[in-house]
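Here's a solo chain for you in structure tokens, the form predicted on its own.
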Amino acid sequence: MSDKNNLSAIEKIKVASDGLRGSIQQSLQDEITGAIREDDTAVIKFHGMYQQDDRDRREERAEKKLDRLYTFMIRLRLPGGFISAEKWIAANEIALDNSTGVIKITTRQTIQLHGLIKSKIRPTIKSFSEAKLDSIATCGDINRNVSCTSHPGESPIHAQVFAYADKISNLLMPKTKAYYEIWLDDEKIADKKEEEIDPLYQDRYLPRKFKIGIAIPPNNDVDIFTNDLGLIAIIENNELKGFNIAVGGGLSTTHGNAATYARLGTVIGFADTEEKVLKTIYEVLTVQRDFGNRSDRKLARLKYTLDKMGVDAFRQEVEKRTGFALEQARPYEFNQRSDRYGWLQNAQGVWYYTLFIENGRVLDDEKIALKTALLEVAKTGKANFLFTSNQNMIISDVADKDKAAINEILEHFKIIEHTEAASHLRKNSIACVALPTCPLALAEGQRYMPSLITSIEPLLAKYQLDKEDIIMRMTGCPNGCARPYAAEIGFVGTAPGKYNLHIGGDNEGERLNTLYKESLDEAGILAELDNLFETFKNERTSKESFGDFSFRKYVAAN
């Protein structure tokens, strides 16, 4: 079991939290400064929010002595990445009220807000709330948004297994009701202590945050192995058999301390029926909850919990607390991890067009109108919209007789022809959101990875290779928020400027890339790239991935 006699600060903060109340509505009430207490921000997580402040601005506000420029940003919870027409409408308004105006898709196929200032937080909640939607459980330690292959062109029976991405979330929700009372107004009860008796999250929750995803093969386009959970679809005839349950997976690593790493999770077994698979997913919650790290947060997520135990060990646990054995695991392929760009139709006829979104970034600028583009189509009434891993948006339940209307508008606002310029690297490629607002990051993401794409594309098409369907991924730091591990070529942070350089992951999410060159500046990168891509070109066998020519070439020779 864990230690309970050496807890970090952050547990003792979440069992002192009064059912994660914390102190938030007096932080809430202090006009003095645009920050909440210490301890709330990291109650407040919890409810989906981070305080942030605008890096930028730190130095100048400092030198006319003014507190920092505290704001917040809010995530939503859509397991699945599903959101209808009639709330991406509603979530247009209030991100235009209340935020940057910018709405942030994730790589967990949810949405984010970003720059709400304190005031701005209960107003902004309560209008979620008027149109159906919540950040409940979107941060913290907790399961967070569950993902879920997005495109239902994937499989006959793709909305069957989509279905469990809302299951889950909804087994794995906490009890407590802090978020109603704090935001929504809700009466505190003498009594409802009774009501929020949790027997998953207790009064501590999880060591640390949890990620599930939900992956149909042969498409691995949620990086199902990255994730704490996986339910990897077995499928048969277009009949869901059962779920392979893979554990431990997690990409955060901490420069210089070597006891902390990235790990793709392991394939623990086989359920098949959705009692076990829930009840399992469930006891592997409680055994992280009873055996993680609770005395050092940088150890405290399940690959450790894991790699502590044991493999068999660990399963032996789970199924003595589900009281039924996991059968072996199921065979499967993935072969691709990409979205499908473009219009599509699925088993029943109904359309599909998926649009690329740079970096998740849903904003109108002088190259494109995109969020205008998209409030149009969700105003015809006549498409709904999904969320992908890869940042992207699905255009979603269009009717065929409703396709040409929809066309139109993609049409009219270039969103087509944007989509079909963006080069295969663009496609595949994303990015944390890093500076200015996370605190964590040591260098740029989002708003350096395009620039930086423009100047490798062209030592693609030097050597033949910008049909190549290379996965290069971005973080401003080691925790790893773009998967950068798990790309063919990753890129993280170590300065401002400077980033390691990581190759020789696979095409399919089923290989960790290996650091190559350390903290290299721009011409460091490019210089870099350079001889690689020429390497591959002339040494590459047929057929030969970026990411398998490397890994043979440069990592497993060595």
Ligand code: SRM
Second form
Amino acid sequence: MSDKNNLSAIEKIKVASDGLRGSIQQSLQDEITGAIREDDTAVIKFHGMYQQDDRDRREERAEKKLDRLYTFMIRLRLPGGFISAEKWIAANEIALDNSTGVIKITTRQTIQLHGLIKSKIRPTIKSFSEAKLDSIATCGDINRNVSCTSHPGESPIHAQVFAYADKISNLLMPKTKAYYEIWLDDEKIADKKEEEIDPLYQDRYLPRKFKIGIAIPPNNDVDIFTNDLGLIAIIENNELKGFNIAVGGGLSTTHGNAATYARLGTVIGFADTEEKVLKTIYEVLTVQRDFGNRSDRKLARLKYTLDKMGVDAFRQEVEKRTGFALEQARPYEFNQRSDRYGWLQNAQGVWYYTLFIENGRVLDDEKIALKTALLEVAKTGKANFLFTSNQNMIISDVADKDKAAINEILEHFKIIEHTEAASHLRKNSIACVALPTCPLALAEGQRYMPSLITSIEPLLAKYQLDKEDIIMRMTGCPNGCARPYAAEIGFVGTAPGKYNLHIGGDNEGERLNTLYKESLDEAGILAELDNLFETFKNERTSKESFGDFSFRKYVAAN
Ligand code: SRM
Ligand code: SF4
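Would you mind giving the form predicted together with siroheme, to go alongside the form predicted on its own above?
Now the complete complex, all chains and molecules, led by this one.
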């Protein structure tokens, strides 16, 4: 499918990178600039890092004829979003020593540190490694952090399903030892090359990033259909029977490029045994590797490969490679995507507390000492942590006898009050990082969303809609990092202070929304929402969600 004579620049960089080594070592030694060589900026992504610069300071530095203020962002690999108390303590120390100190929980259940200067990258990765943490393959054209329904309290067999996140992550790791060699001083041994032969990724890796999620119905907190590949756990009589497999989800669009589109995954069948599930996943990747577009990166995700091949032809190609046919998909039902805040006990009597973390930013500020509180919890050694795809955190694995002690810390630091006081809208909202670190941002994301919510809350209250669980999401550009196209209200940045407004997505994440109004400023957003909420209040049918109502009234009717 890809034109071999017209490979994109990144394709050539990957193949020439000597197993993802590039000239990173030389780039790190170059003291004249805080940046790394251009080709290396593509290669380090496979090691879990991005080169960025402080966009707030670009103008000031340009006036002073200074280089941009280059820093790096690093993202950890945490399949299913689990981190032990010990590792959380280590991550806090590393963040404080080497980055801005803020820990950012992402929309794929892991954490990022921002603001590392070049000389701090190696010490950061070494410290992570000492804490048994790594950032391998969290970015780049490769399988990324595998997400999994986060709340263990919600299913008695959560642990069994959750284990797949690790298995998949391990199965799809690259074979190159470059990470260990560059960042952890492992010696480069010539015959290691043998071990590095990578039958899955070869030397060209995938045409584009690849994302896998696992959902445990009825919970769709991971937004399963937005993944390149989604596993839907089929549980019958409290037994895991296997997984439905959905392929071809992906959200990014490009303003003005009609060939790009958001797409929800298509369920192509069911696999029962672990061997069959893992084999199917592996071969979906090989089909994407072999058939994906390597000329135009805008059209390189699996969703485009799938649509070009056709769903049936795609499934047949996968089945030809696995050597078995997928069974017919089994029935399932999703009825929730929001996190379950507060204390919840699982079938084994273990407690979990889900707390609200606005846009996943873990820090101490004038309102709340969130970071200190979580550190205190970790130091008790009586809890672990799970990140959710809604950028929140679950204090997990708390024994019944320890619950009071953990609760006391949460009360002391007003975490419970903070979680309970946040409005329904705020607790159902997420925003992407955007400015000042994201080089692709056209508008603000996480820095703006909180104040916009403060302006929207009175509108909901005016129509007695403040108890509605409306899923609202914002991104600073059309790449869709906070999954705005799968929200009931989606804002997509078009320019500073301007957002496209999307409506009509459902509450469960099974229907994309539709562009409703273009490039609105804040006054425009509030006026449109005021109008929409009033009509919703007056014309909704009983129990109709905002997303279903706006779809019926404004999308399906047109
Ligand atoms: Fe994303 C690129 C942040 C989830 C689609 N994303 C970026 C970069 C790395 C910008 C860049 O390429 O230089 C952003 C870094 C900002 C910063 O300063 O930290 C960035 N993406 C994020 C995170 C941190 C948003 C957040 O606030 O939580 C999320 C990290 C997830 C993780 O842990 O791996 C994040 N990104 C997503 C999602 C949502 C998801 O996966 O569930 C999407 C939409 C789903 C999808 O992939 O289709 C998403 N990010 C993109 C894209 C568009 C990809 C495409 O198909 O074209 C880009 C741009 C690119 O890859 O070229 C992008
Ligand atoms: Fe950056 Fe756009 Fe992703 Fe937001 S959606 S983090 S602005 S790439």
